[in-house]
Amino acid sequence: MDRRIVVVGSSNTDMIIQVERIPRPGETILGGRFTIASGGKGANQAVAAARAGGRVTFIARVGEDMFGDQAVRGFLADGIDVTYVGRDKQAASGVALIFVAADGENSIGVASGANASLSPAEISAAAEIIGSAAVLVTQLETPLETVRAAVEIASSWDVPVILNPAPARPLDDDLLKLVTVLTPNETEAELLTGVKIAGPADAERAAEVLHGRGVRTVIVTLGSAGALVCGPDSRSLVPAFPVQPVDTTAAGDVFNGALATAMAEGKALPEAVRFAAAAAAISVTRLGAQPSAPKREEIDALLAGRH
């Protein structure tokens, strides 16, 4: 096994408007500031893992258009292996339209485009590299059968699997029992378990439900309240680093990417989660998805109290 991280997932171009507050249905708000940034949960996690020091291979699909060209150039600039980033002749690259409010909260609509055509066959073609990885990371912005194919291959090779169950959707127990670490936020944990989450105690109850469905370790991210880590025999709340948020768009993605890097390096889970929390804290102080992902030296500095 090498220490490679394989990320299977989506790639989008984010079109971001900063506004005072999120518009209500039917409402137009003037005076926003517009920017374009690379995004998509899979791509965000791949970039976050690479900048945190990981050796990353990304398995994805983009269109044969300027957004796809730009995405691939960005991956290469971050040292990511793009051997398995396919180009779709029919579908456009994925696009996300994002409102970001003054308090850092966001509202997002996504046109999946080529992400929707990432197939189990493409995962099978990458089986050898998945099987030789230190960790597999995936999310739910590509077809569920494709996610399942990746998780099944990793599990068959005893490769640890991080599944970030976002965007929130129901998942069956046959998939969950193959997951090593599940990383829902409060909304996703509630959808998967039916437990209303208002704090760490509720998150622990939700984690117990997920353990009962076969997940070995559950990390419920709780924003400024930190991350609740529930393993088979232990429970701990890893506090968040106090920062002033500017844009929370990719905080969860940065957390997952950095977590993968720490796990691939063999860090114990509490240390890996603290590393991931530091990366996520830095990311929310910056606008944009991939532009917000910090480099390794920045994460190390925050952990050492020098940030």
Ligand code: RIB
Second form
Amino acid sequence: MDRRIVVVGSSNTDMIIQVERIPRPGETILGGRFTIASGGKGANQAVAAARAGGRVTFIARVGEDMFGDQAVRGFLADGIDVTYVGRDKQAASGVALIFVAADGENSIGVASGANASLSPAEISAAAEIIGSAAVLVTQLETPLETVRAAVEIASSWDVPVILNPAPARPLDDDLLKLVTVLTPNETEAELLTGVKIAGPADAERAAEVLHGRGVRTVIVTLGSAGALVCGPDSRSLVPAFPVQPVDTTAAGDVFNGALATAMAEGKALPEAVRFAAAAAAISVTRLGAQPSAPKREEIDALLAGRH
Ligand code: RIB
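Mind pulling up the form predicted in complex with the named molecule next to the form predicted on its own we just looked at?
In what comes next, the whole complex appears, and the chain from above leads the way.
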């Protein structure tokens, strides 16, 4: 069987300004450093999966512009199959404006551009590759009907689905019951369940609500408090690797990409989550989304205590 990972999702160019703290509405802050880096939740997940050792096909849409060219060059450099990365003649490539504060926290606004026209028809055109994948990964930065089309195809072929429900938006039970692993952070879990999350006990309650709505396994990522893994009959808290954060942007994306690689390799869930947590920990020590995704050797070194 082809152990390929198929990622369906967004690609953006990130315009990053590092500031002492995130500006308040109406406030101007001076003194920040500016960086341009490749981003977009889908692309970050694809790159993270590839660098972690996975064979990746990315299904996405970028503009016929300089940013689109640069994004595709980056995917190819990471060995990602770009057969299904379409070029949009009308819409520009997606762009994100990101503030990163001195404590590593961020604030992001996205102009979706071509990501908003990734359609179910493009997913149907890739049905065969989705149906033969080891795992499908997707998130919510492209139209919901497109996400649904990908999840339905994967599920009809018994391909496990990782759905990272980011950015947060309501989801119906018909979609949730097709998801193998749902990976919300605290905010996303809260929006999906109405449970206010202040720690692992609340996350467990939120996971129970999501199980009731049909999701098989829920992994609530809790930042430095680790990741709570709730399967149908098991619960475990996988601790985070302690690191000094520089930029938390894309930590969740790197977690999901590395998780997909570990699942495609057949690792059991607790081990796969530890692998993903190690990759995410390394990513927060570096600035930028895709520049921060670690290579396999770095993840293995951290897991072996050699980082
Ligand atoms: O999750 C981080 C990503 O969110 C950034 O790369 C930005 O492009 C937005 O999509």
